[in-house]
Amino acid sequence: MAVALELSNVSKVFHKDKKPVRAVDGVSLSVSPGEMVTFLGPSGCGKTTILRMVAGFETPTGGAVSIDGRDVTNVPVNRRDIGFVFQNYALFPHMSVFENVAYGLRVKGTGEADIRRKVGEGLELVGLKGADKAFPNQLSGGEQQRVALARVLVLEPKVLLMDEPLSNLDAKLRIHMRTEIRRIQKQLDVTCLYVTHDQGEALTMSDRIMVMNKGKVEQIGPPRELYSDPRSLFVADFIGQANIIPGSVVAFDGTNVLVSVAGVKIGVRAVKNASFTPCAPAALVVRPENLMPSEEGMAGTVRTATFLGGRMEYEVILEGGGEVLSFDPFLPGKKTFSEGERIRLYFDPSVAVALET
C-alpha cells in the first residue's frame, strides 16, 4: 500500500574551507501515496542532497522528514523502508543476475523459497525473465540498470527513491528506459521521489515537478502547468525551450499585461501575483512550437535555418532589439524560409505569459 512523504522546511549546511554552505534551503513538500515527484534543476542545486536527507544519508541541519506519518528524520538507514536506486549500477560483478537481486533478500534473512519467488517475479516485472544465470558483464547497461531496479523492488520499499538513474545510457536507451520504470512505478502504486537534471525525463514520467535553483525550491506543480505557466524566467528558461523576450509595461489591469515588444503592443496573460506598473520592464515567455510566420507581428531577419527530418528550426534575429528567437514550426508541405530572409512572426497572445524582470 502506497504511503506519504513529507519534507517540514528542511535545511543542510556543510561547511567547505570552513565556511558554511546551504546546499538545501528551507524545502516544504508534500508526496501523496502512490505519487512520482521529480525534482529538477542544474548540478549543485541540492536535488541530491534531499533525496540522501530522505534516505538518510544526509542528517537534515534543519526540519523533519516523515514517511507514512512517521517521523524518521533521525531514524537509520536500514529502518526506513526506503529503495535507493543509485546513478551507477552498483552490481557485484561476481554474482550472477540471480545473487545479485536476492542480496538485499538474503541479508534480511528471507526463507529460501520466498527468494526463488520474489527474485523470479522481480526479473519478470523489470522484462529480464530468462536472465537469472547470466553475469553483470554479459549484460547490456539498460539490462544492468533493469537488474538494479528489481534489487530494490523485492524488497518492497514503502518509499523508492532514483538518484539520475538513466544517465549512463544513451539518448535512444534512456527514453524507452524512462517509459519502463514509468509503467513499473505506476503497476507497484509505490511513491517515487526520482532524481534529474534532463528535462525530456521529468516532462515525460512524472506527477509533479519541483524545480529547485541553489538550493531553493523555484517552482512546484504538475509537468503542463510549469510548462506553459512558469512563475519565474529560470523555470521558464529550464522547462524545455523559452523565447524569453524583453519589453516594457503598457498597462495591466491584474490579470492580463499589454507589452510593448519590437515595436508592437501585446496582450497577454500575467504570472500569478504579479504587480506590473507601467513602463516597467517585462519579458514575454514564448515556446518555440508556438510562433507562426505571418503577414503581421514581429519582424525579423533568419539568422539560420536547420533541417531536421520531420521539421525545421530557425533562429530569427529581431529588428530593433536584437533578440533571436527561436521558431520551430510544424509546415508539412509548405514554405521554408532561408538564412537571410526578412519574415515577421506571430504567436496567439494566449499562449504566452509575461513575468517580471
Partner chain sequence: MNSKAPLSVPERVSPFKRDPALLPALAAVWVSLAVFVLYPVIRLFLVTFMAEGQLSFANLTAALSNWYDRQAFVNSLWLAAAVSAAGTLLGYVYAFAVTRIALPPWVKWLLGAVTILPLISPPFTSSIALTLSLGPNGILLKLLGVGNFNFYGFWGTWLSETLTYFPVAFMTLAAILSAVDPNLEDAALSLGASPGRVFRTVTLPLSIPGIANSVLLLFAGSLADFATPLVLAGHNFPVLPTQAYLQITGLYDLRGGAALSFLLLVPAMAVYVLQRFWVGKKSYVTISGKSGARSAFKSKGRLAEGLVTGVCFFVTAFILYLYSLILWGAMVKVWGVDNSLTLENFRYVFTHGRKAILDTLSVAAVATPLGGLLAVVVGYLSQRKKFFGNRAMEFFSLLNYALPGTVVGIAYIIAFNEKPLHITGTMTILVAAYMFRYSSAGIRAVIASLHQIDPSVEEASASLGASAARTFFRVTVPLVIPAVLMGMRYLFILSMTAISSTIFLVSVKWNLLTTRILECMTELQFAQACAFSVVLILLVFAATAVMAGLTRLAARRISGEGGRG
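Could the form predicted in complex with the partner chain be given as well, to go with the form predicted on its own?
We keep it simple here and write out only the one chain, dropping partners and molecules.
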C-alpha cells in the first residue's frame, strides 16, 4: 500500500563558519500515494537537505514532515520505514552482496528462510540474480547501484528516497537504469522522492517535478506543464532551452497580453496570476523549436549557423537587441541561412508565454 507524504513549511538552517545559511526555506509539498516526484535545481539549492530531512538524517529547523498522515518530524531514521539510496551507494564494503541486501531484514528479525527468499527476489527484481556471493568492490558501478536499490526494496519501505542515484554511471547506463527504476517504482507502487541534476532524467521519470532555487520552491508541476508554462524565468531557463526575449507590455486582459517585441506587436498567453501594467517590461519565453525563419516576424542577423543533421541551428542577433536560438527542421532543398545574412524569425504566439521581469 502506497502512502502519502507531506512537507509543511519545512526549513533548515546550517551554521557555516558561525554564519547561518538557509539551505531550505519554507518548502511545502504534498506527495500522493505511489507518486514519483523529482527535485531539480542547481547545485547547493537544498535538494539533498530536503531528502535527508524526510529520511530523518537531519532535523528540520522549522516545519513538519509527515508520512502516511503521521507526523514523523522527531522520529529517528531507523523507525521511519524509509528506503534511502545514496549517491555513492554506501554499500557495506565488508559484507557480500547477499549480506548487504539481507542487512535490514536481519535487523527486523526475519527468519533465515524468509531472508533467503526475499533477498533472492530482490536481486532478481534488479536483474542481479546469482551475484549474491560477490563483494561490492567486485561489482561495476551499475551493479553496485542495483544492489543498493535491492537492499532498500526488500524492506518494502513506505517511501523510497533517492539522491542522485545515477550520477556516477555512464550516459548509456543512466538511460537504461532510469527506465528500470521507474518500472520498479510503478510495479511496487511505492511513493518516491528522487533528486537529480539531470533534467532529462527528471522529465522522463517523474509524475511531477519540483524545481528549486536557493532553498525555495520555484514551481511544482507535471513535466509538460513545467515546459510549456514556466512560472518564472528561472524555471524557463532551467528546463529545456529557452529564448527569453525582452519586450514591453502594450495591453493586458487577464489571460492574454499584447507585447511589443523587436518592433512587432504580438499577443501571447500571460503567466498565471500575473499583473502586467502597460509599458512595463515583460519577457517572452519562446522555445527554439517554436522560433523559425519566415517571411515576416522579428528581424535580425545570423551570427552562427550550425548544421546538426535533423535541423539547422541559428544563433540570431535581434534588431532590438538580445540574442536568440532558432531550430529549423532541415529538409533537402529548403532555404538555409549563412552567417551574416539577414533573417526574420516567426513564432506561434499560442505556445509562447509572457513573464513579468
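Residue numbers count along the first chain shown, from 1. Not measured: the values here are computed from a predicted model. Note that the rigid core is defined as the largest set of C-alphas that superpose within 1.5 Å between two forms.
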Aligned on the rigid core, do the two forms place the Cα of Pro136 2 Å or more apart, comparing between these two forms? yes
Inspect the rigid-core superposition and answer whether the C-alpha of Phe39 shifts by 2 angstroms or more between these two forms. no
